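Only one chain comes next, encoded as structure tokens, the form predicted on its own.
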Amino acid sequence: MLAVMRNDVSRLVLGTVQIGAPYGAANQTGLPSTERAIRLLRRAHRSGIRAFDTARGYGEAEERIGAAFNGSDGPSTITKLDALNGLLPNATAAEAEAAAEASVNASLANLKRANLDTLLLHRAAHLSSHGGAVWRRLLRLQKAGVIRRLGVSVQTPDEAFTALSMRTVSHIQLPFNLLDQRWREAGVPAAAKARGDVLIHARSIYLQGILAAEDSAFWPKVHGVDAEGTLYMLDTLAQLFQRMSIADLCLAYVRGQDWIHGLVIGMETEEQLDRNLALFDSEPLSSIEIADLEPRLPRFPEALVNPALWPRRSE
């Protein structure tokens, strides 16, 4: 019997901050097992999945990583320089160079690798911080063969047209999602494939978990924002546009946009694999219905789509 092949799984970027550290407002799992998060990084690769997504922050991720697959027949691995916090902003370039290249190595001791497939910047302030430093040795690194594509991992429109501008950046990370126009609005697709030659991935297509639960209990309390009606209205155009739940509705969109190369998706289990797996068995939505369904969207404010600007829940 042949195989039957799940539509466009390669696109499907498995983001591991989840199997590293207790992280998602609509997490209710916490941090899985080091036995339980290596068998859900094995079986994402054996359904076809080709590229995780990393980082130095996400607690203890990249060693899962590396004691699931022991540095080789593994997936693409992305993974992100260290957020250096502690490096001072009056550091000097030669403290910001070697900030940069212990983060690479550790990086490389974790995932159990000779070298790293993909290197983001965590912060895109490190473009151009301490003169440059930072880039200026991982782009050394990068021609002695250590790291093969290096890239920005963004957060702004604003930083994403710096991060096009730079041709040493061949890899682009943002977030994304239904109810974050302000890329498109900013103009952020247009310049991205102007830019043929650098891959875009976007991330938080759920909003952190809290689309794909469907449940306003998880959302944070931003003034102007009615949960319920929001999730009511996303139910309404979920049924309108002949999708099985408002998450098929969240990744058919994402999925639909010609300028986004991957989607990176947390999981923390097997059972959340199993749904995003099945919902890759699905079309996306057409430019046709792309370009129906965003004019029936409100605007809503950076507090809710950006999650770094959401309240802290009250222990």
Ligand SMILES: NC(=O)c1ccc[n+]([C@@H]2O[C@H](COP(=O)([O-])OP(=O)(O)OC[C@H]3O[C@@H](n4cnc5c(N)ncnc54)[C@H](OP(=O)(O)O)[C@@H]3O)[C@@H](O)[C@H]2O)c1
The other form holds:
Amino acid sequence: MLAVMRNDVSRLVLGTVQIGAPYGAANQTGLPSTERAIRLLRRAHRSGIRAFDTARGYGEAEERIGAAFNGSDGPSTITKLDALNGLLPNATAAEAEAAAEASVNASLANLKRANLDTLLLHRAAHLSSHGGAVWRRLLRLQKAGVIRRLGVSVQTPDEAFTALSMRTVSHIQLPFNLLDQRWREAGVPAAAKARGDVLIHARSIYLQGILAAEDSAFWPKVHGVDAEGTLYMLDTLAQLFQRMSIADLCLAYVRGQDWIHGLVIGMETEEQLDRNLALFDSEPLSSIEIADLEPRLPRFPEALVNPALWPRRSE
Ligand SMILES: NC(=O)c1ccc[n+]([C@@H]2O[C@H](COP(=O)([O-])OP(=O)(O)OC[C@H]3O[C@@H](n4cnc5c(N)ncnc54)[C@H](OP(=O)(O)O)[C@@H]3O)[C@@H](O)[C@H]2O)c1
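The form predicted together with the named molecule is what I want next, because the block you gave corresponds to the form predicted on its own; please supply it.
Okay, now the whole complex, with that chain kicking things off.
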């Protein structure tokens, strides 16, 4: 049974899409320079952060992690398979296996590693696509010692249940935050705990930054969602639960979840790193506080809680 260390900063996982590609709804600083990115990565590791979340699809992120730690003595890395957008649905099993292996080899080269600590599918569909050829190749690479831990990054509760039903899956990343009650309503926490051997990591804790930015100007225009009113409600709840800010309330809520082992938070500046490390010093919400808080939260549409559905911002 994997333990959940409630106050431990090693539960904080650095999300690196922000240091590999221009990303983030409220991102005012853009893509950091290589020098600034490497300084942030090394500082995060010196501050006690033991795991970095990255992906083939995050621009220069893997290379910058490789450059920062030269493949040794660095944090454990969780990377993700290429999205294989070039692989046709009717591609042969051999073509699918070759595409999967090419992605793994690219990650090994970028991270300057002989093997990968954790590899996640970036698309849950690859668990079974192409007759299961992609997953089968990854299982063979795991048997050969090239990959230690295998898992999947999911978007929906259904994808989480599919992943939890597979014994070969030992790590699941999912989007989870105060506004996104889909997982609790679907019963994912209990199912995850029933598979005590699976590591659960949560991302989107600040909903791509719009919750922590506390400025409705950064919110997507979603029908039926009053951004200003929602921020006012969250601010009122933060005061009610004696939290320092909406970001503190959001983080304390996810840290209080006894089924989530790691919190993947995206950052592109050292100021954000300092702020998040400071928030980890405070107590997470207790189970009593969570039980008091959840009924006060209105239901938000998937169009808001799933950033992939956000309307593209007009320039
Ligand atoms: N499908 C997938 O597997 C997938 C999808 C998305 C993300 N991810 C992973 O999850 C990580 C997190 O990305 P996310 O989209 O989920 O974002 P998030 O962690 O919910 O929010 C990150 C954003 O919050 C802002 N921020 C962070 N700390 C802050 C603080 N203390 N105070 C104020 N603002 C703060 C920054 O926004 P600004 O830049 O606007 O300042 C940052 O870019 C990524 O780096 C990536 O590793 C995975």
